[in-house]
Amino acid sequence: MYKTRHAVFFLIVPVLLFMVFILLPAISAFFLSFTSYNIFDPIEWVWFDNYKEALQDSDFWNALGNTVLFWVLATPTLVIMPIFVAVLANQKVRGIRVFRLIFYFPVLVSVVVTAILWRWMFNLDGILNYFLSVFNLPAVEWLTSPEMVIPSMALVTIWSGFGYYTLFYLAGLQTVPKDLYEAAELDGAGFFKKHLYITIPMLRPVIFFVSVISTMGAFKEFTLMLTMTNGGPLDASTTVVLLVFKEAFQGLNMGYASAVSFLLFLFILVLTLINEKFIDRNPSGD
């Protein structure tokens, strides 16, 4: 009984924080999505008008297209490539700690500092175009071209998040029984086959977790877009979250912004369920 009381005591603070900072704001936003609330005028109930307006708004579909493109470019790389790096970082070789530190270092840099650093590198006269000029290649308009701005932002996200997701795979590799590898070696399996038939299946729950949180991170990306391009050029880097920010805090259209937020929530929920069906399913098919 005393264990139950201790458990309840330790859960009180997290539950209160969850309710105050997550649950109540979410319920309030859901309520506002059915109103025309704009701070100055009294709240008026408009039912599904905000959702209908969003689905007929070209700005919303442009922002959703930019967000999906950003997710397609960034998330697969952040889910797949860290597996290989984690396998290499899990080897017992000399200097491996330095190798791990190099990959994790970008995670320690704040998002704003990362944005300032990469914006300088992406300048027309920046270091990236300098290296291209060394090979007689033309300069690239990394942040000023509507076609290049989302791939450039995806590159920054991959650089900053690579070490973070590698850590999850490194932790997952510690749980893989060593005798499985030893048995595979006795059967003549090489380095590639061992990791293809043992490591990848054993890391399936971690892969599902990384795919979910990297998908959520891609769809919630905001700070990089705001500090590096503010949605430009020509709204080519305006994501759904940045659109919500502009509608809510610049246009003071709280009801419409709340409706767009819940449309984004539904989109992420559908993607998560698809991920669960194809990645987190039981390999036996049960």
Given for the second form:
Amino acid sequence: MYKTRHAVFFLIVPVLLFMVFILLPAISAFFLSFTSYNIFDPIEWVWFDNYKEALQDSDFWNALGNTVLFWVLATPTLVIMPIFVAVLANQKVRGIRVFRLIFYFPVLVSVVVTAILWRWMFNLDGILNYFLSVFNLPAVEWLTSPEMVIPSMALVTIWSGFGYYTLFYLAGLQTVPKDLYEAAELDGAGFFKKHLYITIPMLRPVIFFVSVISTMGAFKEFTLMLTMTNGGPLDASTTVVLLVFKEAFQGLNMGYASAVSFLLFLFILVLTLINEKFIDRNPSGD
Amino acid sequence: MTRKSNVQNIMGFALLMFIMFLTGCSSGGSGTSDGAAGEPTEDAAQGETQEERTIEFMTISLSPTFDEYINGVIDAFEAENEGVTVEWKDAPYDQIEQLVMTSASSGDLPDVINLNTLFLKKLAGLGALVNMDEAAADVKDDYFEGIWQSGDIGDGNFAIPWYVSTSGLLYNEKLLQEAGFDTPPSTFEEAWEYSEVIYEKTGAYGMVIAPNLHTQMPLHGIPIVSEDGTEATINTPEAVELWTTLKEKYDQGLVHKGILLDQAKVPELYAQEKVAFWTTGPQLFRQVNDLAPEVYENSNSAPALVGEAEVQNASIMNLAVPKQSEHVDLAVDFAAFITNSEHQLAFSEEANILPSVKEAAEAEHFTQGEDSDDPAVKGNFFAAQQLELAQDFTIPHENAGEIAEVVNKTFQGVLINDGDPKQALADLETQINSLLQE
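Okay, that one was the form predicted alone. Can I see the form predicted together with the partner chain too?
Every component of the complex follows; first up is the chain already shown.
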């Protein structure tokens, strides 16, 4: 009883904040997705028209395609690569703290600053193309080519998010019992086998968590696109959330923007459920 | 206030918060949700007598640089109108639209709002603004006709134009001389001829194609939509010829792709001597001085390039009064007061911008500077001389932003994807007509 009372006490503020700033707006947005709301005119119910319009809108499908491509390029790398880095960062070697700091440092840089820095580097005559020219390689149109723009954005996202996800895996590694490794060593397992058969299975809940939040992060990403290319060239980097932003704040089509938001929500929900099915959250199989 | 309007406002405000949360943006300020959208709030008027009235004035990025000037004008207005208080708020340029929307959703819009032309058209199209052709009919003739028209949409005009920027040409004398030119180009045709030689001899770009082609086409005498804003007029042989010529220049490598796609900044490239001339508002010339004083030292200015139509594009800041204002007449009076000749002239002297009223433009301040050694001062002289030719090329329709975007993207597509200008313009005509009918 004592513990329950304290739990309620500590939870009341975040729950209230959650309800006021997330739940209530989300419910309102859900209802408004069935209207033609534009702030200035009275609300008019259009029922499923916004959803129908979105599903027939080539801009929506283009944005969804861009978002999925961005997710496919960024998320697997952000889920898998930090595991290796975390394993390395978990070793007791000299200077490991500096190593950890270097990997975490990009996380501390704001997204807008990151976007501006990388935009400079991605310039046609920027530093990246300069390095390529040193090796007699042709310049790459990082942000001005419709084919390259999303891979370039994914590269920036990986750079900036790598340290963040490594931190989760590092925390996860602390929970793996040391005796499992000792037993494996006695059985003759080497470095890779130990991690393949012990670390990866034991980190499954963390892998699931990282894949879910990095998926959501990839589907929500829009600051980079807005700052670096404003969705261009030729809409090749317009993601769904950037489309929502433009429809809502430039077009004042709040009802339509809400409908697109909910379609995105459904898409992420389905992906999360699939993710959950494939990554067993209980490594022991109980 | 009805329960329906309360529910509507709470839902509207909540939606804005949700989308802002989703997109990671700050609302940047909001009001309460007491007022119905599109209806006046009662709070502002409560406790006020006819003599004690308060109006709220919102500007874009003028504070703190122009605090003294704005507060001076406000004091003068309050002194002339006993019992009136003007509350001034300033919003950053990139937040004004969000602030206006959050204020509108809570029925708490400022009484006088400084708006750019695109957003003005959007709000006017939604019926949110006062028709200035009627409300400010007594002062309408004081303003340049082409500039007053920036508030046009449908049969009305929904803004009083405030300060204006027209263009001058900043050019790098050293690069031009290296290419063998002693004088700057004066027409678009000449500018392309210069560009070929400059690119060949110095490696620098001459003409740049800005991403906002929709404001460039009228310079060549090609309107995008009809004057009444009811149909597309872009699919003409002249337009096909222009796009074909520009595509040829692009194929020749004379167009900077980063600038075309709005991913490279002209002042930065000009400061690096990668661009030889730049047509823009003279108030921006000093950006080059900030970035590279030695390049600015080698620069000079000239009148902006002239196209077949012999008109010039003007960027205009407008003052609009929402219909939901409690004090429409007073708000219109204040907008006319701050944009009158005396106050615009004083503002122009402080801010290196141009006035929208004819009388102010005749002042000595704008008739001097032709012989100045400072390109910005000289450019300002040339820009002021073009006020009579100045027009706002924003399409007179609430979907002006969407139409501009589709024009620019279609054109970029023709260049980047090696499209056929004729077919692209035919498709574009269909798209624009569809947007005009929405």
